[in-house]
Each structure stands twice: as C-alpha cells, then as structure tokens.
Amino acid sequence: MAKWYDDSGFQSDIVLSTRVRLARNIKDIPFPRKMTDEAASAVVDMVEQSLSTMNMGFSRTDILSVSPLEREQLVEKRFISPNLARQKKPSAVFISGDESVSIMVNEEDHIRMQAIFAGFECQKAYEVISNVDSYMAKNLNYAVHQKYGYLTSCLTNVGTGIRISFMMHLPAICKAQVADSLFSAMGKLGVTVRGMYGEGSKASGYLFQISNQMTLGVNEKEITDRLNDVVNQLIAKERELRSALHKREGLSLEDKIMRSAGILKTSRLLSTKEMLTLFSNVRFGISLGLIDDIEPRVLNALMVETSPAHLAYGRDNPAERDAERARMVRTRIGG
C-alpha cells in the first residue's frame, strides 16, 4: 500500500487526504499532563506490548531520543502532532510498516491512534483504525465511563474520542470570498476548519483541515454521516465555483495556471510558500482538464518531501533549501 502522500483516492482533486483519529486513556493512570516520568515510560511500554503480536510491522520511535529536526519531519509527514514534538515527558510514536497508521503515546492523551489515506476515504480509514483499537483493547484497560464514554483529557474528545479530518483544497471557495460565511455555518454544525497541520496552524495554498468538533452525546455513525454530508456539500460548492471562475476569467485563469506549471518545471529557487501557491494553481488546472502531464499524487509527495525539515540536513541557509526544493520539483514534474 502506498503512503498517503504518494497515492491518490476518491475525489482526490479536492480531498487530498482523510484521517480518522481515536483518543484513548488507560484506567487509573493520570493524564499525561499530571503523570510522572515513570508512569509515562510505563505507558509507552504497555502500548508496545499491546502491539507486539499485531501483524502490521509497527516500529517505535521515542520522541526524546530523536533530534528536534527529526521530530519536525514526523510532523511534516503527519505521523505526530506539533504538541507531541514539544513533549518533555517520555513519549513515543508507533508507525505501521505501510505508514497508514501511527499511534502517538503521551501526547494530550495516553494514546492517540490515527489512520490516514489519500482522497475521500472515510470508511476505509475508520475500518482500519477501529481494527487497531479493538486489538489494543484486548491488552489495555481503557478508561471508560458507563454514561459518558471514553474519558479524555480534553472535554471536546469525551465520548467516542473520534476525530475525523479531511485535508481539502478549496481555492474557488476562497477566491469567490464565500469561505468565511461557509466556515461559520459549518461551525454551527459542530464542524471546525483549521490550517493544513491542524490546530494553531495557518492555511497555505488554499489547503484546510475540516474536522468534527465534538464527540460527546453522538455516536460514531452520526459523526461520520454529518461530516461526510458537509464535505460532500463543500466538494459540490467548490466544483460549481471552479466552473464559474473558469467561465468568468477564461484565458486569464488559464494563463495563470499554465505559467505556474512552467515555473515549477524550470525554476531554480522555490520557497515553501511559493511552491504551495503554484501547486494550488496546478491542482486547479488538473481538475479543469488543462494539465494532463502532472498527477496530484506527485504534488502531494513533493509537498511532504520538500518541507523545510526534510531539506534541512546539510543545508544551513534557506537559499540552499530553496535550490534543492526547486531541483526536486523539476526532477519529478519537469522530467
């Protein structure tokens, strides 16, 4: 199975990826913010033991044993959160052999497990992570309340503990200046909009994370159905506005798109910000049928592989990284 960032899936011209995450804690052990280093180490070992006989090839990475740069690379691949990268207590991430599943230990909760796939693949991601959760539950005594459900350190995750996130490319909605009103209406439905790296991050290249906000008082099917409905409406609106924008701007829009493709194929220096802007234009062009020699999955892979931390080894200044980023982009999409 290909890595999420080197693959394509359903509706992948708009939905880059789907992530389903479950938050769990172990009974009678304080939440990470209150636990001792000894308890934190014990939780990591307990999770490792619970996975030891599972046939998914999990590898363990202890966060305190790797450099800040390596932690940032894990964030860029979306294996861990920025919060776990800053963790001072013993903590770890377990990554499956095919990199579709990662399990953070001692982030905000004892366990945050997630499955991530390319495209609009909610059911697939949910089934995979549910199987992992069921397997771990055989060996771990989760903290569960008969009335409230799974207990978590943050009240917004109490209940099912599920968080479903879609990374979406929404340039037409933004260019039509209807994003604020749409996102505000979504908030009233319990759906939140964040930047591409989640809470606290900014949107770049018109990429957003769309996810459910609450997990208490609703079951997993209700959360999934509601969020799928919202995402389907966003997809339909984005397609409608893309078509309208193309009709209105015509050659002007096509020129911007084709110039962006040309810059990517020939440039010698590319900053992350400029690359994401150009990628956004090219993705738009692919969806309109104007570009047929660049695949969205290649853009996804480059978005990760040319991230700042991935290019930092042996390159001391931004110009060196910008030059290597441009070389990698030229090689992958320019032949």
Second form
There are 2 protein chains.
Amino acid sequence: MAKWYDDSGFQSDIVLSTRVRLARNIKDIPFPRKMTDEAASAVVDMVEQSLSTMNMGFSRTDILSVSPLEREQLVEKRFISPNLARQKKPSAVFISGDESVSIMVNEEDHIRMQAIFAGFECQKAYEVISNVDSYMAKNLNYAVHQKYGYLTSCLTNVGTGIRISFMMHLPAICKAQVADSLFSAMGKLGVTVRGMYGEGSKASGYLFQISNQMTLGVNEKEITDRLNDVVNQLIAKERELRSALHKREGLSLEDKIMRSAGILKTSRLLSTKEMLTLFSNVRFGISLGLIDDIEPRVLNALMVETSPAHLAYGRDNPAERDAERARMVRTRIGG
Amino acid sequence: MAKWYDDSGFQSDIVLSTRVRLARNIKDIPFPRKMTDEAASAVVDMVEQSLSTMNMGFSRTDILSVSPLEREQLVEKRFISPNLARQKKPSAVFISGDESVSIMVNEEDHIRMQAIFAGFECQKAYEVISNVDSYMAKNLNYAVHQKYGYLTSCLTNVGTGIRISFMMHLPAICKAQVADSLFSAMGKLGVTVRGMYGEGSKASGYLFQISNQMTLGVNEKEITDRLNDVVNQLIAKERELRSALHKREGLSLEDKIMRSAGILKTSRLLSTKEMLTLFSNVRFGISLGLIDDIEPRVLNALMVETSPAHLAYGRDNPAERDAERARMVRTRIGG
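Got the form predicted alone; could you also share the form predicted in complex with another copy of the chain?
Time for the whole complex; same chain goes first.
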C-alpha cells in the first residue's frame, strides 16, 4: 500500500487525506502530565508488548533518542504532533510498515493512535484504526467510565475519544466568498474548520482541516456519519462552484492554471506560500481535465518532502531553502 | 537565405536586425508629394523596368491594389513604411525573392530601397543594397547635385541618402539605469536612439532602433564606420552589464528568466507587451547559456507573426487576439 503522503485516492482533487485518531489511557496510571519517568517508560514498553504479535510491522522510535531534526521530520509526515516532539518524559511513536498507522505514546494521553490515508477514505481509516484499537485492548487495560466512556486527559476527548479529520482543498468555495458563512454553519453542526497553513478563508493553498468537535454523548458511528455527510456536501458545493468559476472566467482561469504549471516546472526560487498557491491552481486544473502530466500524488509527496526538516540543503537559510524547494519540485514534476 | 524575420545572425542576442536604406529620386520628375498620378505610375513602371533584368526575383505589389490588411502585413514585416501604406497616388513595393531587399516607390522619395538582415550585419546589408543601387543607376537617371550629392524630398536625407539602423536588445543597459546618459552621449555623435515599442528607456521589451542622424557632409564609409563603432561599444557595454547583473542577482535573475520561458510555453492569454518582456528575459537567458531549447530565430519570427495584421483570428477583439497570440507562441516554442 502506498504511503498516505505519496498517494492520491478517492475524490483526491478535493479531499487530500483522511485521518481517524483515537485517544486511550491505561487504567490506574496517571495521565502523562502527572506521571513519573518510570511510569512513562513502563507505558511505552506496555504498548510495544501489546503490538508485538500484531502483523503490521510496527517499528518503535523513542522521542528522546532521536535528534530534533528527525523529530521535526516526524511532525512533517504527521506521524507525531508538535507536542510530542517537545515531550521531555520517556515517550515514543510506533509506525506501521506501510506508514498508515502511527501510535503516539505519552503525548497528552497515554495512547493516541491514528490511521491516515490519501483521499476521502473515512470508512477505511476507521476500520484500520478500530482493528488496531481492538487488538491493543486485548492486552491493555484501558481507562473506561461506564457512563462517560473512554477517559482522556483533556475533556474534549472524553467519550469515544475519536477525532476524524480531513485535509480539504476548497479554492472555489473560498473564491466565491461563501467560505466564512459555510464554515460558521458547519460549526453549529459540531464541525471545526481550521486553515492548514494560516487561519480562516485566506489560508495558503486553500487547504483546510475539517474535523469533529464532540466526542461525548454521541457514538462513533454517529460522529462518522455526520462528518461524512458534511464532507460530501462540501465536495458537492466545491464541484458546483468550480464549474461556475470555470464557466464565468473561462480562458483567464485556464491561463492562470496553465501558467502555474509552467512556473512550477521552471522556477529557480520557490517559497512554501507560492508553492501552495501554484499547487492549488494545478489541482484545480487536473480536476478540470486541463492538466494530465502532473499527478496529484506527486504534489502530495512534495508538500512533505519540501518541508523545512525534509529539505536536504538550506535548512538555515531561507534563500537556499527556496532554491532547494524549486529544484525538488522541478525534479519531481518535470521541467 | 533565411528571411530577416525568421533568422538570427551574428550577435543576435543583442542586435536583432540590421537595415541599410538608400533614398533616391529620378531627375526632372517632381517629388511624390507634388507629382501627378500619371507621373507616379510612370515612375513605378520605370523602376520595374530597371529591375527586370536583375537576377533577384523581385515581385511587384501595387499599394492601391491590395487590401488594408495586406498593407498592414507589409508594414509589420517592415517591407513598407506606414506612410506608404497610406499613399493615395500610384505607388508600389518591389520585394526580392529572399525578402532581404525591398524597394518602395513613391513614398516620400521616388525610390527608397532597403536591405535588411537578422543580426549585426552592417557590411552585408550595405553591400547588398549598394549592388541594387548600382544596377538601378544604370537604367535610371538619378537626381544628383554636384556639391550636395543625392537630392531627396526631406533635407535630412540629402547627400548620401543613406540611413543605417539596428534593432537592438539592451536589457542590462536599461536596468543599470545608464541608458539615458548613454543615449544622449550617442546623440552628440550623430546617432539617434528610438524605442521600438514606446519611447525612452522604458521601451517595451528593451528594444531600440539605433540609426544615423546625418546623411550630408560625410561619406557613406564614414557613416557606416561610425555607426559600427557605436554599436560595437554598445554591444560590449551590454555584455559587461549583463555579466555584472547575473553576478549580482544570481539565482533570482535565473528564476525570472526560467519562469519567463515557462510562462511562454503555457500561457493561454498573452498581450504584446507581456510577450515582449518575456521574450527579453528569454533572450537574456539564451545569451547566459541558461536556455537552449528556444531559438532566437523563432522569437524574431513570432514578433512578426503575432502582430495584429498577421494574426489569423481575433483581429477585432483584444481578448481573442491575446488568446491567439498565446496559442501561436506555444505552438512555435513548444509547451
């Protein structure tokens, strides 16, 4: 199976990736913020033990034993959170062989496991992570309250402990200036929208993270169904507005799209912000059938590969970084 | 031999073309402004007669018998002047088979003959047009004054009747902001500088016409030598400033150059002004050895082929014209 960041998947011109995350804690051990180093080490070992007979090729990485650069790379691949990268207590991440599942140990909760796939793959991600969760539950004694459900360090996760999030590409919704009203209506349905790079409807590259707000008082199926509904409506709206935009702007939109591809193939200096804008135009062009020589999969991979900690050169110099980013983009998408 | 507008030639990254023009009149016939239609017709026939035994494949085009569009196309290829295109009296242009020589009859003077070549080809252009002039002189009785030389309708052409002009591409001189002082110094040496598209150092595409001011009191050899000197100095200065600019701006200059090539290969809408700017960057890139898949010859041809009267479509609609221009550029330079 392809890695999430080097794949495309269903509805991939609008939904770049789907992630389902579960929060779990082990009974009778204090939450990470309060635990001793010894207890923390013990939890890491317990998790390792629980996975040892599972046939998914998990590999263990101890956060304190890897360099700050490696930690940063794990964050850029979304295997760990920035919080875990800064953790001072014994902590770890277990990553499955195909990189679809990662399990953080001793972040805010003892266990935060996620499955992540390219495209709109809510069902698949949910099944994969549920399977891992059930397997671990056989060996670990989860902290569960009969009335409230899974107990978690932060109240927002109590209950199902589930968070589903989609990285969505919504240029037409933003350009039609309906983003703010749509997003606020979604908030009332318990759905949160965050800019992936910068806040609000001005987010660079028109990329947004859409996720559920509540984990308590509704079951996992209800949460999943509701979010699926909202995302399907967003996809339909985005498609409708893309058609309308293309119809209205015609050649001037095509001009902007095709030039974006041309610039990606030839630039010698490329900032992250400009790259994301050009990628957005190219994704739009692919979905309109104007561009067929650039794969969405490659754009997804480049977003990770050209992140600061992944760049081979120029980590300390913005100009060199922009040069290296431009070189990598040219190499991958052909110039 | 290649046509001047579809060729490159010596020093072609700086000197796009060289033109040598001679003005002649026939003795005892009034200048065009004062002549009768009968006399005008007679002069056209006399010129045709004088060329009939010359082995250059001249073809005659009578201005009054071609459409305004065809006249405009002749102007865009620089075979005739805008003045001749508007002439109401019998008048004509004779164009040699290889299109290097054109002879206007009954423009401001009875005869204005020019040789035009791509690149820095002063000597060649002078020899070719002198040869045509000598041949015609055998059959025509030129108006010559013993003291002043060839008589012409406008005093600025009296004497040798020669005008040498170069189309030059001077981006580095302009960007170093030395253009105005250089051009005014050249004026004192009897050399005129005009923007090809717009005036002064802000001329679109950094294209200038450099020509001699005086035709009287100096002989043809002196005029040619002096202009050759000035152009050689301009070429040297432009090369020196291009190196300095490249050294100073490095990757950010290369970025601008390479993106320009990328945009030309992908745009769907392209105005003349933007095309000239992008062509200028690409020519600069070719001369720095950064671009090797675009031929200067093709850029020269496109400047003529994408002129309004040469475009196949959209002559009456600026947006369609920009679309057609973009299409032609993509087709010729590959996208």
